[in-house]
Amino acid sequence: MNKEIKKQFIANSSQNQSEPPWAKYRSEMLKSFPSPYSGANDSLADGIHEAIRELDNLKPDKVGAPAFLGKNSALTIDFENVKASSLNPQMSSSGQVIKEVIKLFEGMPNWGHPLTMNNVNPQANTAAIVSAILTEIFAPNILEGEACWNIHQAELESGGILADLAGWEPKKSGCVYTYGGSGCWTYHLKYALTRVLPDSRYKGIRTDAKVICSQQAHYTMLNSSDWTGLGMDNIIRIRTDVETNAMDTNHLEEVLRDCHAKKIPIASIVCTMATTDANAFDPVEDVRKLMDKYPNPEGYGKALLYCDSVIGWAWMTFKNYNFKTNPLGFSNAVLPYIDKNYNAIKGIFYADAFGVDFHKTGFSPYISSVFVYKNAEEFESLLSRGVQAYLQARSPYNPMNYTLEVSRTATGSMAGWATLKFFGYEGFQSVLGGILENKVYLKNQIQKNSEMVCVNPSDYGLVTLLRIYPKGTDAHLQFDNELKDSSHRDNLIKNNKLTHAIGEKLFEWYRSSKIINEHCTPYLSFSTGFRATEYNRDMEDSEAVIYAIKMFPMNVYITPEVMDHVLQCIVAARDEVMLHNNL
């Protein structure tokens, strides 16, 4: 467009003293909108440069501030009246709305803080930001090749990256990103019941096929075979060893014979790949084998193989790695971690699809959720639906055909893409081996007080979980006892109440910003039973659980000496709670 043009566009679409109030409201708020031609003024620039610049005084100014937003960490809503809300009757601008926006911010944690260690939330990075906020303006939606152009490439593109970490044929695979790790199960399910029950989709699932996964297995099976009608009551745990948290192939192996001798279909066996706490991996490689040696019934499709690998799967990054040479540095305790977490995660290769979480092990703003598949010839035509009449297929890939989600945002797919290549594979290596570090230095230092003990010794991943005790406890001695000995049951429960009150405290002194040793207490997090007692393996007593302080060191700027004082703010905890709880 011409100056000329642009300047009539301009001057007609401003304020005029003839025109009827609604075209008035209307030439007002093409202030708060983006512009559409280069060189004219920009309310999009503007607005987010000043919502930027407002949300980074929210960030504290010195090394030791609290780990959220601002200075008021309370909760404001009131939640009883806070639904007994109308629309405004008048405009507002959008300057006024973006401040508005900012004081909701207040007391948000910070995941950029390096006391900030709570769970697997790191900070984004800006490559990924900067992708995911261009997403918003033009809006491309992964629909079809009009609604999206050449931006399909970046899901096409993460697709083949992921497939080749993986081992798979790139060309022949193929993914959809999604919304989050449920959307990734719920992906898998759907896929499962379509092959295995080929009637399902249009008749309506009448057969009580079984899904199995392992006692670790995350929460969101529930959900899934729940809203897609398979039931709740269709899924069989299996149990998992004491000491690794993995699927026991054994109790596997006596499942899968019931069923095939009840000619009972499997729909799916989902193996965990790196649980949250536990960091537990399923044997891919040994579940494959068992599926092959108890297939389904005649008459039905073949089980389908999902890893939830949401967290684990960028162990996948290190496939290149020369362990020999090592040539990144790593510290001789940290490669050990690095390989067993590669030589766990490349049995990936065996299953015919997996999940991936950027938002966690990323480094990428939510929700940038992956389900990846091995073939794509048979999940696409499996799923397909016919095209409706407003639809035009404009280029050759046109999801719209096989997906859950019609309308469905890139914004997912450009932080994720943005991340593969800006990490690359050292970037990945570097990130995930630096957190490693920091592990290996706190382990040590746990080791020297003899009040507590790591008790996720064996755990090659990224989070440490440990108990404290009271004074004067051998730590080791009292947790082996704990965990082996049921006449200890009763301890171990009085000392889980311990642990649960020294992390509600943790959590307290961390939202009114208490100061130990000139620094602000840590964001931490606590686990309620990361793993069962070795005489309670069925887990049929709910109680004889262990109870863990977790630390989640994600953060990039997260230092040795953080490590330090976050171990002088769990002792301070317990002392207090031990003063003033009568534990």
Ligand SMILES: Cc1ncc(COP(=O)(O)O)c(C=O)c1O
Given for the second form:
Amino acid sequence: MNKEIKKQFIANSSQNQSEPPWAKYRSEMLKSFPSPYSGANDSLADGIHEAIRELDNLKPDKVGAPAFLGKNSALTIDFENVKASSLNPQMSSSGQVIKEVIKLFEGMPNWGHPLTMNNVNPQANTAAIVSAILTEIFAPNILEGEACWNIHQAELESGGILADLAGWEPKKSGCVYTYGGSGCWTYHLKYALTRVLPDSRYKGIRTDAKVICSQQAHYTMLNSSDWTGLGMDNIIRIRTDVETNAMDTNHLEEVLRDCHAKKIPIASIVCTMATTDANAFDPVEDVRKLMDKYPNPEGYGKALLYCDSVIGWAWMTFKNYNFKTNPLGFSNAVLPYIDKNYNAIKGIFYADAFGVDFHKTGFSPYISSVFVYKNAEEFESLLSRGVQAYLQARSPYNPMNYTLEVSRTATGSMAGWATLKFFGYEGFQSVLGGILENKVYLKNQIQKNSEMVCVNPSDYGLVTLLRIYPKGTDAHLQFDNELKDSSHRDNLIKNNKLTHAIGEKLFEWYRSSKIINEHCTPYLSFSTGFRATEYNRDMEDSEAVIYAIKMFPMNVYITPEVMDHVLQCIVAARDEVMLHNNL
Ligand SMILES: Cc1ncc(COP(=O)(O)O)c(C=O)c1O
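Take the protein just shown as the form predicted on its own and give its structure as the form predicted in complex with the named molecule.
Below is the whole assembly, all chains and molecules, this chain first.
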């Protein structure tokens, strides 16, 4: 269409004075729908440009400013009345609405800020953000080929790349992008139940098949076993090793032997790799051997081995790293961390499926999770519902026939794929190794303060957990007693309260833009029980657990100076709490 015709087309759509009101409103609206033609006066590019500039104004303009967006950190929602709302009679304008949207970002955590280190949610990279935004413009629906055409390459190729990282045959493997690490868990459970209880898809789940995971496994196990109808009581929690927090294979064997003797089928065993706070990797290879030793009773399918690797998967990118020549020049202190993480994750090879969260260790926006399976033929045929009458297969790839969702957005697959393409091996290695460089620095600084102790010293992951005690306490000795000796239970609980109060104080300071040494205080988090004490391995005593302040230096803008400041803020918060809280 030439330019003149294009102009005419748009003019026709928006001009006629004798139009009825509905048509006028409709014409007015046209200004706020992207033009179908290139070169036309398009509101979209301008709108995005303007919105991003305005959003940018919410960012701080100097180092040390608060780690939230905008000036007002208050929660301004009127929760009592917010729902007492109804649709406006009049039309608004898209510009006005976008302004209102931008206001909602006021006070939100600024995930790109160097003082933000509250969780495994690193700032996303630009390639992933832009790719995700682009999918909102033309709305590819990755349920089937017709609705997304070549966009399916992102999902298909991601599956191949991730399978290759795991050491699987890429062409025989597959993946589906889904709604989070929890979605991956649910996918695995459905796969397992379908495999193990062959009639369950039609007759329902009529057998109490068990799902086995460690005590440290993520609570999404509850979502999945509940929503699939298996029932939360069918989860068996395996004890974890006191030192490594990994699944205790002796206890696992006891459970498997018992189920085997009683002819109770196992739907799946889940190895968490790694756990959210303790970076524990369950020993997949050993678990596989035990599964082979105790197969399901006759009449049931083979149990599934799933790796909940939504956090740890990225360590697979060290697959070809030469630890001897160390081409990226990681420090000697960091190399063993990387080596350990890679050696722990590589057991993923023995799994039937694993989960990947690009929005965690893939530096991509929410939600970009992938459920990856080794045997595409099995997974896709087991869950197949056959061809639907109202959709035609226009491409050889039609996941709608076996996915949980019907429509699926391509935002996740584009973000994940863009990151894989952008980072490559080197990018992942540099960004992950860089986090560890900061973490090791932090750990060394903690060691210099006798009132603080790093409580996950042998953990090679991205998080550092610490406890700080009242002035003059020998933190190492105190923590050792609290961890191992039940006669120190009262002190443990008292110091847990202190840790809790410090965590709350730091949150209050972050929200109120408290200044310490001319810089705002960090956005951290804390755990009210990242592990049990040694005398409470069964977790029967809900209070004999270790509270800790958490720091996830995931952000690429973090430097050693930032880590020094964070520790100073923690000390200041401890002093403030001790002064006012009567602890
Ligand atoms: C080990 C593990 N599994 C599953 C999940 C759930 O993932 P999502 O929040 O993406 O649903 C998390 C989230 O932190 C996790 O750490």
